[in-house]
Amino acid sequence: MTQPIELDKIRNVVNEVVEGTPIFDIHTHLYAPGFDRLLLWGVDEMLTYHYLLAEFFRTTPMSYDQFWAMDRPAQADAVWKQLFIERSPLSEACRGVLTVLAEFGLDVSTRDLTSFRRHFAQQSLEKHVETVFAHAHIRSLIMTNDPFDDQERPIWEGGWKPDAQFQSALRLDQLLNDWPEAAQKLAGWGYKINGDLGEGDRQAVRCFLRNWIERMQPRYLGVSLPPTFTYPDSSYCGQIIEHCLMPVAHDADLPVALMIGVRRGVNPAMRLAADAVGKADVTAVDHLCRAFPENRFLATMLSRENQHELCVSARKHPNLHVFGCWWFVNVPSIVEEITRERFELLGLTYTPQHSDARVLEQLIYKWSHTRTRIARVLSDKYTDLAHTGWPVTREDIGRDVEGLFGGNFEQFCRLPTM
């Protein structure tokens, strides 16, 4: 065994290891450069990210229609004026923009949006992707890929393949949450669909899933679900899960990622910023894990109130892997609370975070801010451990952090090397 770390040096070693360990970001809304305009990047995209828009609409008498009628630079100008110039940018989303700008060596004290735009306009996309990955210390990420998206589907049908840097996840929200609409689309693509979800429809859905698994080579099958989600359930959603999703995922040896708790379209005029959160029923996850013990499940929940119960459920089901502080709980104060709770209940058998980034440069701030919180919690936990007399070594910390930053996920999912 290597020499234990002295008690007063544990925090410094943890900070060094956490900062130096590359990350496998297991859930994003980013796209590879081959997806062209679907990959969002640059300061205007950061400023018009829906987290900031929800905050912006609280500050202005401007109507929604008036705002959406403006082009992207004008929208960004309005957000910059309201959230950064007329008010101090204290929110996590605002601070994130400044973290990114500062990381690129830009002087945020100038408050000069024009100069910031000039910097991004000078970048070539391919090189910029490499630069962002380097700054965020990302070794790989997983996209969110939706075959029901009319912009995205043709790219896959044209033969695009994932690689080691941009991996895929097959997203199935419309299939599970809006069967009538999904049935119409499947029928239009040539699948034999009646719409009643009888055995003929189930066979067609299973065929659709197998076809897209072969095409996308996803790391998991994912779905976001409302807080009202329950299982077992005789609804279309419940039937598709039981008769289509679970058997296909089992045969393909793919986990199913459940992201539960989003209330869609609470204020539709805000578009992507329209969604809210609701407390969900964690027993639905218990029932799925018990009903399908040979399937594997990834789970994250949107409500802070669900986090403790989800941890307890994960202690009871080895086929359940908890991951990430998703969306509305991805703010530093709550991230730290949840991360402490998970270490105390699950040890090192989970994945503490994913970025959920929708704009390329967000990888920088989301992981920079997250590393700080994870390092703080880990330092406290290793210090507690050392106080018992247990030796804490750099090698142990390095092994543990590699697991937390992607290795645990890869082991749980039994991922092959790309």
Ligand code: HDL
Contents of the next structure:
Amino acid sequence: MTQPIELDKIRNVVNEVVEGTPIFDIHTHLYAPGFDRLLLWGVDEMLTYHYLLAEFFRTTPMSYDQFWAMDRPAQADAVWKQLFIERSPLSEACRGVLTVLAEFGLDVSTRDLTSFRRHFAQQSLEKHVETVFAHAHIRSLIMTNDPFDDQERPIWEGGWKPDAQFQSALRLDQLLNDWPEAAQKLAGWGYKINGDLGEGDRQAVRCFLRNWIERMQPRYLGVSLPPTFTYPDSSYCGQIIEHCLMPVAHDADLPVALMIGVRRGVNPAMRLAADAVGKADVTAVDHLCRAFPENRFLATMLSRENQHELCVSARKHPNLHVFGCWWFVNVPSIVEEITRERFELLGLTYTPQHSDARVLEQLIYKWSHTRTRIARVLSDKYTDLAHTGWPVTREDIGRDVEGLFGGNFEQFCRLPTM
Ligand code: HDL
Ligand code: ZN
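Switching from the form predicted alone: structure of the form predicted together with this ligand?
The complete assembly is shown below, putting the previous chain first.
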């Protein structure tokens, strides 16, 4: 065993290991270059990320329609002016843009958006992807793949296959949250569906799921759910979960990722920025884990108020793996709070973060900011541990951090380490 680390050296060693450990990013909205325009990248896409737009709309006299009528560079110019020039870019989303620009060696003190654009215009996408993965220290990521998305579906039907770098997740929001619409589409694709979700429909939905699992080779099946989600439930959602999703996921030996607490379309004029959060009922997760002990569940919740309950539920259900500080709780103050209580209640048996990146270069800031917070909390925990006389070694820290950064997920999902 390597020598125990001296107390006053623990923080430095943790920082080194956290910075130096490559990450498996288990939930993103990125696409492999083979998905063409679906992969967003560059400074104008970063500036018009919906997180920044929500903040922009609070500052501008412009109407929503006026903004949406502009092209992407003009939208980015407007955001840059309002959020970076007219006021300091203090928010996490604004700071993130600057973290990325600085990581590429650009001098943000110039505030010269034209020069930043020139840097990205000089990049070739294939090489740029490798550069971003290297800067962000990512070894692999999981996309969000939606068979109901008319732009994405043809790419899968054309035979695209995931690889070790860009892995897939089969996303089922429309199937579970809008059965009538999904039923119409399934019928249009040739599935024998009449919409009553009787045994015939259930068989057809199971066939649909099996077909897309075969096509996408997903690491998990995912769905986002409203704060009102309950289980068991006689709703279409509850029936599809019980009679379709659970049996198919079990037979395919795939986990189901529950992402709970999103209130969709609170302000539709904001488009992707339209969604908000609501406190959800964690007992729904308990009931699912207990009703389907042979299934495995990943879970992340959107409301800060749900985090402690979710940790306690995970202590009751070994088939439940908690992951990420999702979306509105992915801000430094709350990431630290959530990560601290998870170490205290779950030890090292969870996955602290995913990036949720929508624009390629966001991998850099989302992971840089997260590594800082995780390292800070981990250092406190190893210091507390060392005070008991337990020998804290670099070897143990390395093993633990590899688990936090993807190994725990792979072990939970019985995945071969990619
Ligand atoms: O439903 C989800 O997966 C969310 O992450 C939404 O895509 C959301 O718009 C988002 O990007 N949050 O970070
Ligand atoms: Zn997401």
